[in-house]
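Here you get one chain, nothing else, as structure tokens; it is the form predicted alone.
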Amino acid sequence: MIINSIKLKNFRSYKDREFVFSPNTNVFYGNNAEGKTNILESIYVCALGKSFRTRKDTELIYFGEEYGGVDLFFRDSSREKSINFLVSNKNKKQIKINGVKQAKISNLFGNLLVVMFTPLDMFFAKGEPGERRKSFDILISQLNPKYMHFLQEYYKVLEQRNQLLKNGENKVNKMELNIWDEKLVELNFAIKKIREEYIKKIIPIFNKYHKEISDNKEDVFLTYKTQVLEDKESMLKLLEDRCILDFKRGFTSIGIHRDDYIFEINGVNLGLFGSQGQIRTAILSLKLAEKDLILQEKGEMPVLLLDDVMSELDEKRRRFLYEKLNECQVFITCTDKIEGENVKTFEIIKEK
């Protein structure tokens, strides 16, 4: 999968501006705030319909503008595609695919794949539990069109549910809530499933890359916690046993809203007693074990996106890293330049 080219009109801090990319490395040098970032940012958005930084989409929009757009131009193993990103101050978005506007965002999923790294992923492994859904949701809606799908219809139900929760019990009808209660178990076991699928599926990747950079002197792991249970029955038994202190805290207690995904090294808790050197060598095998993933099940190659982390890495682990970089589209933020075969540099300078 190769970005050929994209244009930006009142995007971030671009009026108007268009880029030409090589097929193998981009690198984007300069100063800080200068508006690197923003170009991985117009391709993530063309990817997964959002942005990495920022839940408001009228941020993306050009200073006293009142609409912001990527136009992205891009081929795949069968033919030229493009993506049309359109976001109004009145926060309202367009999407079009191949020139179809698409009444779904969730359209977007597996048409151009990524995967992103960025400083924040150093954190990754000590984080919220909720910033590590959020990636592997991301990695696996890419995979997986249903699985989006899934997420989606969960996150509404449990919206509904825990409305009723805070209308308090003495004004809740029961029947209703066991509705609720069973829409929201049958999506439960239809999204742990999925997720189960993937993250064996990933193992032995992330484990192999894990290896390879640490002279095989570790050993990672990944596990999969959830709440969930084995059957439907004992679901809905929890879910109403739960119910007093939903009640009282006016919001569902468990579910798979409430799972994680926890690191280990040589059986040690890498989120509480990993060294920073551990936990860059983990999310860095991670993170190459997302693009192998998605090869593997895709047969594309994804596009990474590398949002200044070269800082974050040492000499090894930065050369380890640009050793797995040749057989991808990469695009790269940076402060100095990186030269080198088959690289192409752009110095941005931020707009007067």
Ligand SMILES: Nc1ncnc2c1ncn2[C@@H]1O[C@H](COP(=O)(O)OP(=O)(O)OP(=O)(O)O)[C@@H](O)[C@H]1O
Second form
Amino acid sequence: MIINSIKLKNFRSYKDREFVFSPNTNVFYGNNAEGKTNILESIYVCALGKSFRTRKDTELIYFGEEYGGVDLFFRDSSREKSINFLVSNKNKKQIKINGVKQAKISNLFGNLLVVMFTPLDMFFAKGEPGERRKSFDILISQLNPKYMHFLQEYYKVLEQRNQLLKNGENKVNKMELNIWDEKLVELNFAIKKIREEYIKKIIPIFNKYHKEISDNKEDVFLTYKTQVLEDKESMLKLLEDRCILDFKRGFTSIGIHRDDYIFEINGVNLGLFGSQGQIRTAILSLKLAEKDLILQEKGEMPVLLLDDVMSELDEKRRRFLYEKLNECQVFITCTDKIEGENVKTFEIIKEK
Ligand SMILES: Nc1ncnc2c1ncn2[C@@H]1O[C@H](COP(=O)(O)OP(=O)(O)OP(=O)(O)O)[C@@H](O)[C@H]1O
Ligand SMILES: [Mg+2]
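Please move on to the form predicted together with this ligand, as the form predicted alone is already shown.
The complete assembly is shown below, putting the previous chain first.
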């Protein structure tokens, strides 16, 4: 898919600005703090309904203004489409697809398909399991429209169950807890099944890219780790067995909210023992695999958003990346101008 243009109105550092893009590579270059990442962010919010760098939507509004937003015009293999994203200080954020207001933000997922690659991805390997879950959740929500719905339901039920646990063992009616357990188990199964399905699909693609870029020298393993059991009875029993502990802690200690995705390289944990270069290679392979998986599943090529990653990659990896991206529309931010065939460059200078 191809983004034709965006119009930013009171979005971050942009009062009123239009960008018309090349279907190939678009490079935003300029000094620090001029507004390069803000452009990628405006595309990202149209794909996923929220930013990758803040939870507070109102931070996206130009300082001192009441509202801010993005109009994005794109085309997929079938037609021209538009997405409007609007945040205001007073009302809930509003999303329109082809001019039609959407009741749920999650309706956005799967329309504009994106793969984002930032230096923050380094945390992905080194950080907490939550970082890895979040990254895979973003990918999976674009592939399966039901996924985010299950996930939201799950966290609602979990919250209710945790509230009960906090009340303490003596005050809680076991029957009530059992009702939440039943719901929780169903949702655990639904989410686990979807996670398993996509991880199984992405592993061979990830391995292929990794082999290619590491010249076959390194073995990498990606696995999905969950404590969720296979059948309902055993899972209910596990929740019950954990109850004493969970009452003490005041939260549910088992379920898909504790899942992790494990990366190993030559038999050891990548986050703990991998070098910077090994981590970069793994992340690069994963991002390229995401792109292929989206194409395979949705029949549409996602757009690639690369925030400052060129400076992170050495010459070999950089060339590898360029080579693999020549079929996609790409948006790159960097501090030095990149020129080349089929490259449209935008010098970004903040308006005074
Ligand atoms: N809500 C906002 N209203 C107005 N200006 C904002 C808002 N949010 C951020 N900015 C401004 O945007 C600029 C940062 O933009 P951005 O993160 O896109 O910079 P960048 O060009 O990517 O910089 P770097 O090269 O350091 O990554 C800062 O000058 C900041 O003051
Ligand atoms: Mg930036």
